[in-house]
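There is one chain below, alone, in structure tokens, taken in the form predicted on its own.
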Amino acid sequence: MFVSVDGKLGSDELARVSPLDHGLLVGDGVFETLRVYDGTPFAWRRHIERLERSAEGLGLHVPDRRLLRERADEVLSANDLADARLRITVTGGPSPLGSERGDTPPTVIVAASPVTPWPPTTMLVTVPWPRNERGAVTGLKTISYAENVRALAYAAERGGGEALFTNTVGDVCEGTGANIFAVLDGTLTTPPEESGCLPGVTRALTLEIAAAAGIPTSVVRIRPEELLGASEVFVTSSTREIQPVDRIDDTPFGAPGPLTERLAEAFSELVRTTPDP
């Protein structure tokens, strides 16, 4: 596989990232990852802008959009990949033995591979560890992800595809790598970014796909009980698109329902027609 590491492009075995790199000592760094459409990155311009907020959040410098694009590109062509995902990482650069910062630039990796194809449908399982909506680096997608691999080992050990999580005022989150919406008296629901969750791209590109079909929509804060008690639940991320929930733990749901499947096929109109919408 071929890797851009600070805009250098080789074979990821033979690629090099310091050992002192601030985002292997201590996850400062933060990432976007982007489904990749016969040869373009959807929703780039949304991508990137969350990767510069979430910089800016870290105190990171993002390199000009034209030049991630360029070596996006060329990672893509490199790679031979038409359909893929593609990931861009931005860390905080060789440093010292703790947590502060060195000053050299920042390390970038845009690296990509093939799509495995998600389930049709997916269980969640509720883990034990609250979501701090009040931390320093909530609504930031960083690539301290450690707390998600447990989470999601967690879930798989139980036959789930995603974990699920609340919060610490037990409010419904988001999973692990996807945002959670459930159907809700006949309208569509997600919990708002006050409830600790990434701010997803299918996230806003899914409300807004609901509002222009007519469909009422609804951003407010869900508990557990009243997820369970939904007609519909699926999940949105940019590998996952809109997969449908069939199992909330011992909760089942006829899965996919109508408006999930409704909202489905919205979205993949919405790849055909507007990758950069």
Ligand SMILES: Cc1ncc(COP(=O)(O)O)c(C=O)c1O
Contents of the next structure:
Amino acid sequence: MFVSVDGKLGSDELARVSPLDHGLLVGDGVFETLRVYDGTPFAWRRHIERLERSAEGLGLHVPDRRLLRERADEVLSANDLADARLRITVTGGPSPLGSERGDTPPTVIVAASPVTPWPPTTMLVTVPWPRNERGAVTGLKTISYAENVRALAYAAERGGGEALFTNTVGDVCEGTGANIFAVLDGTLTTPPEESGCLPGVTRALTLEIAAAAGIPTSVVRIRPEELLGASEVFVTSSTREIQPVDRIDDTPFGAPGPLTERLAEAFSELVRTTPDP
Ligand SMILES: Cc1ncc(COP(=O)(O)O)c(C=O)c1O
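Would you mind giving the form predicted together with the ligand, to go alongside the form predicted on its own above?
Below is the entire complex, every chain and molecule, led by the chain shown above.
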């Protein structure tokens, strides 16, 4: 696999990141995962804007957009990938061994891999740990994903394909790598950013698609018992797109529900017609 590290394109086996990189030592960094369709990273502008917001939140500097795009295109073409998962990672760079960041420039890594298709439906497993909706990095896409690793493994051990996090006040929040939607009394509903969820690019696009189709939407707190009473549930992410949920713990759901199916079709249409919505 070819990767770009600080603008140098080379084999991942030969690429070098310092063992003192602050991303590696303490998880100090931000990232984006984009879906590439037919050679073009989908929703590039929205992802780069979020990368810049996340970086600003951590006080990190991100190279300019044009440069990042050149590196992304370079990596995609070196790996001969038309449909891919593209990842941009920006870390604190080589640093002292503690929480204090060094004064070196950030490390910028661009990598891509083939896409592995998701199952047509998935099961969510509620995990026993809360998302902190009031943390210092809440809402930022930082690389500190050990909690997500743990939660996804917990879900997988119980037959789930994604975890379900509630937050410190017990409201529904999100998954480890996906946002959550429910159809409640005919209204497409998703938790607000104040719930502690990541402001997902696919989440925003789904809300926009629904509104354009005349489907009532609501961004509002959801209690777990309301979620279990929903007529349809699905999760969204750049790689999962709109994935129907067929079960949450012991509660089964018809999947895909009619609204989910309609939105998934509209999302595919958006991908076909509008590469950078
Ligand atoms: C924690 C978390 N929530 C939600 C999402 C979905 O975001 P997006 O639709 O921008 O991919 C992700 C994406 O990986 C994520 O990591």
